[in-house]
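Below sits a lone chain in structure tokens, taken as the form predicted alone.
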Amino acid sequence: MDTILVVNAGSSSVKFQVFSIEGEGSLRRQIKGQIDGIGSRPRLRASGASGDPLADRAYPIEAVADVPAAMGIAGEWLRNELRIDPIAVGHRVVHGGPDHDGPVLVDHGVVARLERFVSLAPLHQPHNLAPIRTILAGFPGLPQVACFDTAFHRTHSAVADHYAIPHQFYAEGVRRYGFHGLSYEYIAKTLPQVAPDIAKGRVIVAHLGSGASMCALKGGRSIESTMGFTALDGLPMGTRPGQLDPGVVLYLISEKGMSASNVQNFLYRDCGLKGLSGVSNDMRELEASEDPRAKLAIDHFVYRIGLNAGMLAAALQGLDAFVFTAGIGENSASLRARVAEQLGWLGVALDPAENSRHARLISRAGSRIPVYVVPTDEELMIAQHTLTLLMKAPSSNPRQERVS
């Protein structure tokens, strides 16, 4: 059985999924797992296609000190115990820069070019690239495909792409990229089956999770996003502030004496819901808390979603549907209800019963703007891109060197 391994690596975890290649190029999920607690309390957890547990193992800290070590353990478990021998590996890479508008086969040159964007996505990019380097070193003949969160947004117009700064900076790559593109691409490809009447229309998709953003789709293509040059912009997130006056950064440097690296760490790790609440960056904990600052953080999150919805509706010159996705968007009925209330002026009328049972369509029959909950699947999107790219490269032999 030919399989594709999908890897999504972070600073303290490596998530992985295995897809089997079925007839006529379709994919079926076989295994879903992760190693988390890297460098602290490493643990491997995995389940099969039907959710049945396959592994739950703890490891000593020294055994899983970093992402390459985690990749080694996950690879050994897949290879030796499950006899998984993938023909290719697909990776989520957050920042593709101005040159990549689609997935690409990886070599050392590609990795070197992608390293230039580490400072633009410090929470993600270095960890996304680590497993790629590990596999390049150990299995140089195994095809690897990088799939970019920025690529889907390369359809933006020049007007949407530019900042009001001298053109030389745009030429150097200082522009509005947008992120969470793999999630938005999956939603755009899924909407024709979920809601064919609006799939080609004007749709706002809210990807609400620890990282949060919103995207304006028109005809299934991204025309605007709340995120820009980096993954700091737009909505407030778990630990990132979202939209921020650049003068705040200047103040932190000139008046508070913070270095550039300290400011970067502060903005990526100490702000957002965590900084505003002083309680947690987890929406579930904030919703359960009675601390007034937790309430303020949620109020702020909802308010900014409403403001950005207005901006995106203006970019679309109207609105035909609104879609919730990602961890908070898919699972928090109370958050969805509050956002829907903010969108009442657009014609949104929520059905409380359908919302509480997490139905696919959660707006009332008479709502001028239908509202949907569509679970995202970035890993499947990566697997599909990987398979497509392999099929477009007939001169290569994906079986020449498997992970063995």
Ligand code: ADP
Contents of the next structure:
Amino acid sequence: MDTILVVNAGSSSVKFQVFSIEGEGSLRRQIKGQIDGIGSRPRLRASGASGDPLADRAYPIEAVADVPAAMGIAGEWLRNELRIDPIAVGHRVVHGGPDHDGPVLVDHGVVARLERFVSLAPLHQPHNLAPIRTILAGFPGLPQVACFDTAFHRTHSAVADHYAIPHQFYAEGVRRYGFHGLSYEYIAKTLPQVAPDIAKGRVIVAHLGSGASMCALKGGRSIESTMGFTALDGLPMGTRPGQLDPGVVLYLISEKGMSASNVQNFLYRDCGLKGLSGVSNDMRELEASEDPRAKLAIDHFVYRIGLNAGMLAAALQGLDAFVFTAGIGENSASLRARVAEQLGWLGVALDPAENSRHARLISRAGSRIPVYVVPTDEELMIAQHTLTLLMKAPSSNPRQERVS
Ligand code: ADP
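Right, the form predicted alone is done, so what does the form predicted together with adenosine-5'-diphosphate (ADP) look like?
Every component of the complex follows; first up is the chain already shown.
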């Protein structure tokens, strides 16, 4: 069985999935796993295609001190215990910089170029690149593909891509990149089957997970995103504030004496729903809480989604459909109902029964704007990109050097 391994590495976890290549290049998910608690309480968990548990084991902290070590353990487990021998590996890489508008086959030169973007995504890029380097060193003949969260947004116009700061900064890479691109690309590719009538039109997609953003799609292409230079901008998130007056950052530095790294930690880890509620960054816990600050955090989240929808509708010069996706968007009927209420002025009217049962189409028949719930699948998108590039690269011989 030919397989593709998909890797999504963060600072404290390495998530992985294995897809088998079926007839005519279709892909079937076989394994879903992750090593989390890297450097604290490492644990490997994995399940099979139907959710059947395949592994749940703890490791001593010294055995999994960093991302390369976690990659090594996951690779050994796949090879030695499951006899998984992938013909290629696809990686999620948060930043492709200004030049990458699609995935690329990776070699040492590409890794060196992607290294330049570490300063644009210091909390993500180094961890995304670490497993690529580990595999390049151990299995130099194994094709690897980097898939970028920024690439899908490279279709933005120059006016959308700029900040109103001196041009030299744009030239050196300070641009409104936008993120969650693999998720939006998956939705854009799926919409023609879900709703062929509106797939060519003007659609706002709300990716509401721990990270949250919204994207304006016109004819299936991204024209605007709520995120900009970094994944801090736009909507409030689990632990990130979203849009913030830069004056607040100046206040933290000048009045609170915070260093750059203190501010960075604060903005990435202590703000958003967690900071505002003082209760949790997790929407399920906020929805279950009686604490008025939890209610305020949800109200704020809904309000900002509404404001940003207005902004994206202006960028699109109208609206033909609204799509919810990701953890909160796919699972929280009450949050969707609150957002729909906020969008009532645009002509959104939900069908409460369809919303409660998480149907694909959750708006009423008479709703001027149809509203959909479309589960995202960034890993499948990465596997598809990896397979496509593999097929296009006749020089790469995937059989030459396998993981085992
Ligand atoms: P990420 O991939 O960015 O880590 P997810 O897309 O998995 O995030 O989304 C995580 C968020 O989804 C969390 O805030 C979690 O509480 C929320 N979530 C998941 N299931 C539900 C649910 N049934 N009701 C409300 N929120 C949910």
